[in-house]
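Just one chain is shown here, as structure tokens, and it is the form predicted alone.
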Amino acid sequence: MDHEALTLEMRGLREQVAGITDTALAAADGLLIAADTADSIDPEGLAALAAAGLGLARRTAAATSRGALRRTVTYGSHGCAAFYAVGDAALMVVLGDEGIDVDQLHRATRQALHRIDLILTEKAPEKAPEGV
């Protein structure tokens, strides 16, 4: 697994969306894979909490026939925490301040999540057919 590539993806997302303060990537079981967090954040604890929350959200989506879970967002008085499924085996946590545009965040994460999934599964990016 290319940890440097994962870190670059997380930092790239932070550069694309104003208001992102921290990011972390975890396995579905809550083990930390990579983090770009402030010293005040415990990345291992964040990964474990995110996995538990995402697991509950996945079960809720399944029990209510809402399909595969894509994301969940928790809003607090000082910002939000967005949790994104990365395939079936991982998740990404994005913390944002009060000014973050959550709709912009959701748009920006789509491609980043796809690339992160490819890195985690060590699949080569799909190439466009020649002549296209």
Given for the second form:
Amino acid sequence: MDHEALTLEMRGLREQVAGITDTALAAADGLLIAADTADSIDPEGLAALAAAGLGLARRTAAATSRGALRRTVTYGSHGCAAFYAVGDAALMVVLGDEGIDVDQLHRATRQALHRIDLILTEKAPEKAPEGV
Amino acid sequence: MSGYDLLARSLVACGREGLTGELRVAGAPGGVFHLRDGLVVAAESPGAPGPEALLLRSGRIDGEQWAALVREAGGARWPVAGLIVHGYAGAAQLRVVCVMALQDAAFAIAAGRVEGCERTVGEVGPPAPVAVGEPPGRLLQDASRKLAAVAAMPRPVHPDGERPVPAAGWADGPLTELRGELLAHADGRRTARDLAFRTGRGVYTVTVEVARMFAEGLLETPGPPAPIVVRTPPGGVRQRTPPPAPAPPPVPAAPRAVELPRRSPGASGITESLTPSLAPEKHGASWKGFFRLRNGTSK
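The form predicted in complex with its partner chain, contrasted with the form predicted alone above:
Okay, now the whole complex, with that chain kicking things off.
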């Protein structure tokens, strides 16, 4: 797995969308893979919550014939927590403050999620040997 | 044409034409100007806290109380009457908050990258409009004056630029409330914009204060961020395969039946034991008999 590419994707997303405060990646079973979170957040617990939340949402989508699950977003008075399925094997958590433009976040994550999925499942195109 | 020029031209044109509607600004952070008869009555941007965030983060009202007011107001995003009636804020204070938020959003949009402007005609009803709208020209003048003021500071800071930390050797002297809060929340992850949201202050106010604190040695730019630790789950990240069907429960060894037992009518003998003595026709306790009695049906 290309750790550097994964890190760049996570940091890049935070730079790209105003209002993202934290991001984390976990396997679909809730085991944390990587976290770019503030000290006030417990990334392991967050990963487990996201896995449970997405699992419940996925079953809800299936039971109500809503098609393939895309994401769940929890809104609070101080911001939101978005859980995205990354392919079939992993998930990504994005926390945002109350200023975040959630539509812009969804647009920005669409491409990033695909690239992260390729990195995680090691299908990303090999870097040139002389690359950084 | 620079992004700012594009914004200025589009917004001033909306004012000249007396637009009632929205001007959506694409970019980073971008935002929306709401206009009524060519005057800007509200502006929203992910780059600046809106009136709701300013009130909630200032601690004047908490999330639960806000939700109750929104319910009371029939779902209105800016429950102004409730805020006044319940004494959370005065009418004049709320007007000031709305004007400040409007000007602050204009500053954030102008300070950022403007990629395009698109107008929508028709009143959409902004959540927290100001009573008397701002002429676009004056609003832009105010924003560019602020941009120039920030740029002219000894240590200029962009709202979406650096992510400061408290300086290692800052003298532990008396601090204003704002400075104390900024030092408490500057963790190397937050820009001036993020600090403005966190503390419930205007992004211009916070940007200027962060710039001053940099200049005075209270804040500094941290070194490169700590690398993100990547852990590979045991067995790697694999596409989820459907779980194998659960093994059938162990069947106790039993004599091999050739076929499943089949029920034969009357095998239990229950019919024979009931019919002679408990035949419904003979007993009033039976339901059938009960109905017959009620309906007066003759046998």
